[in-house]
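Below, in structure tokens: the form predicted on its own, a single chain.
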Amino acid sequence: MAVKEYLLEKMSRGTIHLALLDPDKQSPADAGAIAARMKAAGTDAIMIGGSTGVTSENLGATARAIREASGLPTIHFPGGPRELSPEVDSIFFMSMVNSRDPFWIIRAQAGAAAYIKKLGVETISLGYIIVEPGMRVGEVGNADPVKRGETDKAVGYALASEMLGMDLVYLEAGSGADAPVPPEMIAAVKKAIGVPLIVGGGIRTPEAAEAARKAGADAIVTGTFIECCSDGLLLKSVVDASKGA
């Protein structure tokens, strides 16, 4: 099965969780070891990525591990045009649609696109919304971020997205964020669109992640909470809590 169809078919049944890992924290034989806690817990799907550090060598050693280690599809949660491996199952192909620059909006991917065709990767089209603070990413990718007040804006931005034919709506607050996105923010965008919405950052506990959840989150991410924490029962209650179990 495809990894959209495999992720398509999970949303249809109720919220998914997905743990995102950077291979630039942390060597392949931990990335695997965490996937297997994380499969444990109850996630659904391994991103693979980061802002900064991420290299193909790095990503090809690190899905390899968590094949191993896991079985969970891997999805590359690519950070630039230069860091592809076909060791993945399938790559976001994003565009980061609030940057300020072109080259995060479509010139990265144009650039990529015809070796990630040739790698045989499947790719999943998804529109990237960064969202007040945006840390690091909305950094690198140059962001305008749409403030926390700012619904209508990201209205707009997913509406936009999904007339552009993306299969998926994400709203990223940022690895490491103090805050999510606010819950009225998910539930309006969840409103007006019809794909799919993921919404990431800043999500570290139970209550935070079943807020995200009761808001229409379709996904939800945590990455930066699972590479630091050890505690299997206080994973396994945030994975529980993003999809309702």
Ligand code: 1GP
Given for the second form:
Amino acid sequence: MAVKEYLLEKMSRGTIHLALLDPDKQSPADAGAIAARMKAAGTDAIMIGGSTGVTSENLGATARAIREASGLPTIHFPGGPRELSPEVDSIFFMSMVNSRDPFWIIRAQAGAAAYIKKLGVETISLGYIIVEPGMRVGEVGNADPVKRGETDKAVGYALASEMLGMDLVYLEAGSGADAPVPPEMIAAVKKAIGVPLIVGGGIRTPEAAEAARKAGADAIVTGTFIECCSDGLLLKSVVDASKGA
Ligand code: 1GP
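Given the form predicted on its own above, what does the protein look like in the form predicted together with the ligand?
Everything in the complex follows now, all chains and molecules, and the chain you saw is the first one.
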């Protein structure tokens, strides 16, 4: 089954959990071990990416190790147009819709599209909205972050993404954010759009995951937490809270 159909089918039955691994932060073998641990904890797919230090080589090697160790679908979460690999099952073909720089809105994608088509990697389109604090990805992407109280602005970007034809919308507080996207913002965006909503950034407790799920997130992403924590029960508690299990 194509990854998009796999995700849509799962999300039609409830909130899913996505684990994010940065290929620049550990060896492919270690990434494989983490992916296997996350599969045991109940995660649904593995996103692979980071804002800096990702190359086609470490991306490809990491994707291969994750596939072999866990069998979970891999989704490339690109930090730029140069790191591409045929080893991933799919790619979030994303636009940072609130970037100040046209490069991150459409030019990077235009530069990479023909090569991605040649590689034959499945693309899943995504409107990527940076919410403050935005962290490193907000800086790298020259974002004009949506402030935590600017719910209407988040709704506008999300709805515009859907109207432009995006398969998914992602509300991103940034990796390592001290506070995740506010539940009120998640709820308002979820109410406004018809496509699934991904939420990530700063989610590292069962309480935060549960708050995002109850507010209406269709997919919850955790990155930093799964890279730091090797306690299977703790990992499962966050995955379970994400999925309402
Ligand atoms: C970043 O939303 C993801 O793109 C994950 O953030 O590392 O804070 O879990 P964390």
